[in-house]
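Shown next as structure tokens: one chain only, the form predicted alone.
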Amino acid sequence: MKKKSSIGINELYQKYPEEADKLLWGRESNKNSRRGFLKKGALMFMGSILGGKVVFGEHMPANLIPAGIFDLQDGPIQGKHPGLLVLNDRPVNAETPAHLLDDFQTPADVLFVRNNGIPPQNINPQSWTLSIEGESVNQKKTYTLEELKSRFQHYSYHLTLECGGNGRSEFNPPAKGNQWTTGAVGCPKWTGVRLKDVLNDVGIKSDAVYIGYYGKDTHLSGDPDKVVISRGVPISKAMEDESLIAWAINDEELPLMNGNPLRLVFGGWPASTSGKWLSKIVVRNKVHDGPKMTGYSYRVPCKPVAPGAKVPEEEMCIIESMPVKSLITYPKSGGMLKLGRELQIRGKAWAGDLLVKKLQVSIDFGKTWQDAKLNPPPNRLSWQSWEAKVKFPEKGYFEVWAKATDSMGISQPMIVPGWNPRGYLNNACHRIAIRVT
């Protein structure tokens, strides 16, 4: 008889969602229900585990892990907050728990870490250079870091960076890659020079289509000639005012894990376009074809597909502007509140290249929604803060859900959106657990 291996609740729900409900709560989901809600008996047992009746539980979709029992693990990274959740150590990747993102300006030590290779060692800012070349430049130029700082005007913007795979852990069938939950996002203040000013100084040709970047990180194989990642953006995005070559975050130098001493920042687009340890930019007369620009990397099906479907490469489209999304950053999930007291809620919302126009919260699993106060951003491509107050009708277990709507009228889905092979662009509603006593 083979010995059974144990797995965590997240993996159990990823691989066997219906079996997870049956194993954990003792009942199968109601297959006659259009949304697959849990039966009454299962909800009663769930309440005993969560410490109270699951109020409005009849509206809770089945095959969904209660927010009160996520099993996340954490660990330390040099120069980073000890509360970051480490997903991988080679290369280092770590996300930020939502409650650590309550500051409007994301502190450098809590900004998530997404690496594809090994960061460079023994960095010397005095000798660091950036070259601009490619088929569509009038002349190749190389700048020292000091020349960039002295020759071009400095700009600072709050820019939202989010990993394209943020939320991957919720997809079913599971997608390979770092199993991000909600914390591969942040919005610090970035300072540097506008990419378009540097490109104009070099001179770009009329046939310019795309830019690509190259960094100084090392491939996991150790091969110094093997490029780790080389992505980019269309020339129209590169020429936006907010597209920066940055050397500072929140008025301090970049942390090593976030690209010190120089990086690109393209707010609102997948963070993989914002190359770190920047040493070269190429201006192309075609869509850039560096590592992780082709095949299935950072691409989704151009049209909706069935979960688990095999999609031909030619039917995959490059991810550009990120979808509308929000987080509840206060209080921390799992809090307790006395019956009769109002709960103050805060959070952040963002929508790629667009604005967020509305933020709503729900305490009854989306049956009803109330509007929150939504604040305007300080600049384009920044996230927006929001706040609300809710009051609970009785004692028991509740979940508070947040839903943002962008300036085109598109709202977050309540649960995981359309499946894709690499688990990108999950913008399902964020939720926290609250126990009312």
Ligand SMILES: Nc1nc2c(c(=O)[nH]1)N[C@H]1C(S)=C(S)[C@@H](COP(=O)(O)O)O[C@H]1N2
The other form holds:
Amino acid sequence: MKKKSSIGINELYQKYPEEADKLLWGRESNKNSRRGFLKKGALMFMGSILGGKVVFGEHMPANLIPAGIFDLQDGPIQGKHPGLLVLNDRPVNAETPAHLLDDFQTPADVLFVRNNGIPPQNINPQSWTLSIEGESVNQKKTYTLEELKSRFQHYSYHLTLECGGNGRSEFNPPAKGNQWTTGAVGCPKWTGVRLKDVLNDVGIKSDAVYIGYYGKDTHLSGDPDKVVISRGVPISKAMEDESLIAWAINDEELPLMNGNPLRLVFGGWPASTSGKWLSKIVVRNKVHDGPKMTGYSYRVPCKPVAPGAKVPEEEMCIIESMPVKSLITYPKSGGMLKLGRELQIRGKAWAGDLLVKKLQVSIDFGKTWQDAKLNPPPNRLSWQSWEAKVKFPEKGYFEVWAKATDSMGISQPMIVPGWNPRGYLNNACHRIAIRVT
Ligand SMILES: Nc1nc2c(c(=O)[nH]1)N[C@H]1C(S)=C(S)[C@@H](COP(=O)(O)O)O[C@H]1N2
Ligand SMILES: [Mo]
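Mind giving me the form predicted in complex with the named molecule, seeing as the form predicted alone was just shown?
All chains and molecules follow, beginning with the one already shown.
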């Protein structure tokens, strides 16, 4: 059975109406009764939640959810925006519709969630520790969260976090896994300490080639000894200025679902490298080999293959920097516009370790392109905002397409690129529908 705390109020009422009433109203009711027999105390308690006396409370049927409760809810996922699209609820996976990514700094409650296991319960930041160990450290060292915050300088960076499988739903033949459309991406401001400062404080050996992370989430099987996911990055990426051990998003503590109280953030690389609920980092003298680091996980064929091809394991390569990509975040797809009026368009563009140097839009399915105004990023590895104005020549159905080009001159493809067995790295152009009337 599902944990009740992990389901929404509607589902709770459908599955456990009596218990739900008890939870909400503070005492038991009878399925067919009204709430009239509830004690005054329960009604007053409910009133305090709803912001006023429930005037005709005694007439309200039992097992009916007060409508005002919905306004108080933060959606089906703890601490997250109700507009997220839930792809899976065990483990929790939810993506962000493009129009909710219009802020330059992605709000914490809007950032997508990709869990491979079950987030830890009852987190106590006071007793949280991070250990640095592995064959390539001189000596294991453990820091409390407080020590990390007090002993090292704090840095904030806008860092783009994108799941390697973002866009997977478009591959054909289909790839198994979360069927992300466009929303497994975001770019909040992250605050923490530099991973390199901590690694230098511990002292790493000259044979170090990779780091790997371990988090406090638990395996879906319930086996406490089974590691959910343990990935990492080469030591060169770990030692970059922007590689953070972070405890804050947009100056607030991390949402539980995004790794509270501590996580890694490697901007521009598959977000699977950014370990959540971080409790241990290992410094390795070889490529890290934790769960989901090997085999077909987060790897693509080293050389392009035909769609549906069987690829031997040894011909799969680890994904590093993510490819150039963009989103149209305003307007929302499906809007209408009066003929003759100009349409304001806005969006974001990012390119892994690189800069985006050009953003173009098209209203004729890519036949012609018009340059958008592209803004510089506030720091390396941040996405960039862009805006454009377009005019439509006549009434009818149009699509607006956006195409970004990186500093190496590589552009987004207009259709789904490079099929691969697990459906990673789809950076095809984003498009929205507009009806001109
Ligand atoms: N401990 C832990 N870290 C993790 C994961 C996880 O399941 N457990 N998922 C990874 C994957 S695959 C992605 S895409 C990102 C998602 O980060 P977010 O949920 O904060 O958006 O976290 C990564 N870090
Ligand atoms: Mo991911």
